[in-house]
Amino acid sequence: MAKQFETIALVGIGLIGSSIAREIKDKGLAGSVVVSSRSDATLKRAEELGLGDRYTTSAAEAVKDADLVVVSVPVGASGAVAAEIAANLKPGAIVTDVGSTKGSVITQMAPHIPEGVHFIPGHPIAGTEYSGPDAGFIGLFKGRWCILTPLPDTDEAAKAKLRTFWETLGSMVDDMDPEHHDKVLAIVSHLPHIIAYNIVGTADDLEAVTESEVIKYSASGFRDFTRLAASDPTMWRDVCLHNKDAILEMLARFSEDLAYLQRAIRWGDGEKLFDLFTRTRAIRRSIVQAGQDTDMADFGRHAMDQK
């Protein structure tokens, strides 16, 4: 493929970083890959997986040349890289993020972007439970949505220029408003993450049931609640911090409809519960049909067990 920016400088190198690191190379998208972590032993690593061309625990130094500009850490610290590299930012380069909360973001990081600095939020919906530079692979990225959140004064041909870089690496990408995709995100990933770390949580404090019994008896519904709850503890909390307002009204849209549910339990209502379920089913199947997940038994783990 044809290299489509000269150096490119990834900003935190964990699941995402790493995974865009194994794309750029394996597609031969940047004349050179600046590698930067705070972490020592991070920076060590993934300079040992061959990550990139350079490597840095500073940000600012990282930027300097780079005319593709990847923040992937905790939101909670974009504010602060941001401030980091603002001096060394070069005009025209593109400066872009792939945290799943963006008003928080924007707010953070718009101030210090000099003018002439092409900054254009995104959010690669895409993930695992696991962390760190080993944990990101090649296809991370294929099928899925990356979507974009860019200003009202955003230049159209850098807007251009990331989404053909995203479609590269296999996305389908998307632009929303910044408080509507944090809306959606809110019931569609933070909710359902929140939930898990909860119920997981809730087994955890049970004095009646052992750990053992726990893990032992762990049934699909249990088990996949806690492949959710295994992701990243800083991620998650900067998440909840950083999306607080659409979290809480998820929230609580969500306790009306637990508290209809824990009715119609109470009173054998069984026709609210089969509507409930049949509903809900209705979504799944939507899901897969959308290609966002198979239908395979038990979400494909044995067939790719066996691979």
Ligand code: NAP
The other form holds:
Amino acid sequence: MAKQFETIALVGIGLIGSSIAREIKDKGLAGSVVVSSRSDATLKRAEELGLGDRYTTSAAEAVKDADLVVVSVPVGASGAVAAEIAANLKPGAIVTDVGSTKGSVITQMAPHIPEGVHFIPGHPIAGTEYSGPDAGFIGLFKGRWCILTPLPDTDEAAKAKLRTFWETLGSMVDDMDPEHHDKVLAIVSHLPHIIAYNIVGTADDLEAVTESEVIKYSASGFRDFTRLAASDPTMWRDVCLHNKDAILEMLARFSEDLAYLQRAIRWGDGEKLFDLFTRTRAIRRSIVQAGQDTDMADFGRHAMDQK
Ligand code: NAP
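Having seen the form predicted on its own, the form predicted in complex with this ligand:
Below is the whole assembly, all chains and molecules, this chain first.
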């Protein structure tokens, strides 16, 4: 595939950064890749995995000659990273990020980005519950959406370049207003994770049911929540703190709807329960039809059955 950028700097090389690195190398999208991570341990591991051409713990150093800078750190750290790299950004460079919240990232990063540098925030809707450079893999973004939330004065040519980059990684790309992004993600991603953290926490706190029973009988539903609840604590702490308003709004709606369900159960209103469960089953079918999951009944457990 053709080279798209002379030099790409990857600031943060965990699950997302290292998946991007693997794709760049695999597809030959850059003349050279500079990898940066704040800790020696992560950087050393990135080097062992051969994720870049140059390695440094200094984000400022990493971005010096870069035409594309991809910031893949927890959203709470994005302001400090922007402040650190600002003075070294090359005129005409594109700076993007992959953070799960967009309003807060823009508030934190935009003031630091110098005139003549194109700041185009982004968010690939793809991930797993694993973190760090070993967790990344080729194909993570394939068939998944990547949302760009460009600022009003964004250069169209720069945006088109970034769009092509994500498309080459296998993504479909949408543009969205940052505030709307944060509302949509609050319901499709943030709320499900919070509910999962909560339900697993509740099970852990129960006195009447032992932990060994919860684990032993988990295949009845509980284990599906534990995958989400195993997600990175730092990342999810930051998501909760940085999309506070939209999450609280969705949690309020969720609590109202839960009360409705609770009432239907209390009053033995089978019709209400059946109607809701029928409606939700149709959503699952739509997700499978849209190619965002498979219809395998035991998705993710197939390999276990083969053992
Ligand atoms: P990760 O695997 O935990 O990697 C995080 C990277 O950020 C590491 O290089 C880490 O460096 C660095 N980092 C951590 N704290 C930092 C700080 N305070 N200052 C500077 N660098 C710091 O994380 P990830 O899953 O790739 O997530 C990265 C971003 O992608 C997050 O903003 C997240 O919201 C977003 N995202 C995640 C997913 C997902 O499913 N995981 C999906 C879409 C978007 P050291 O290891 O050297 O400390």
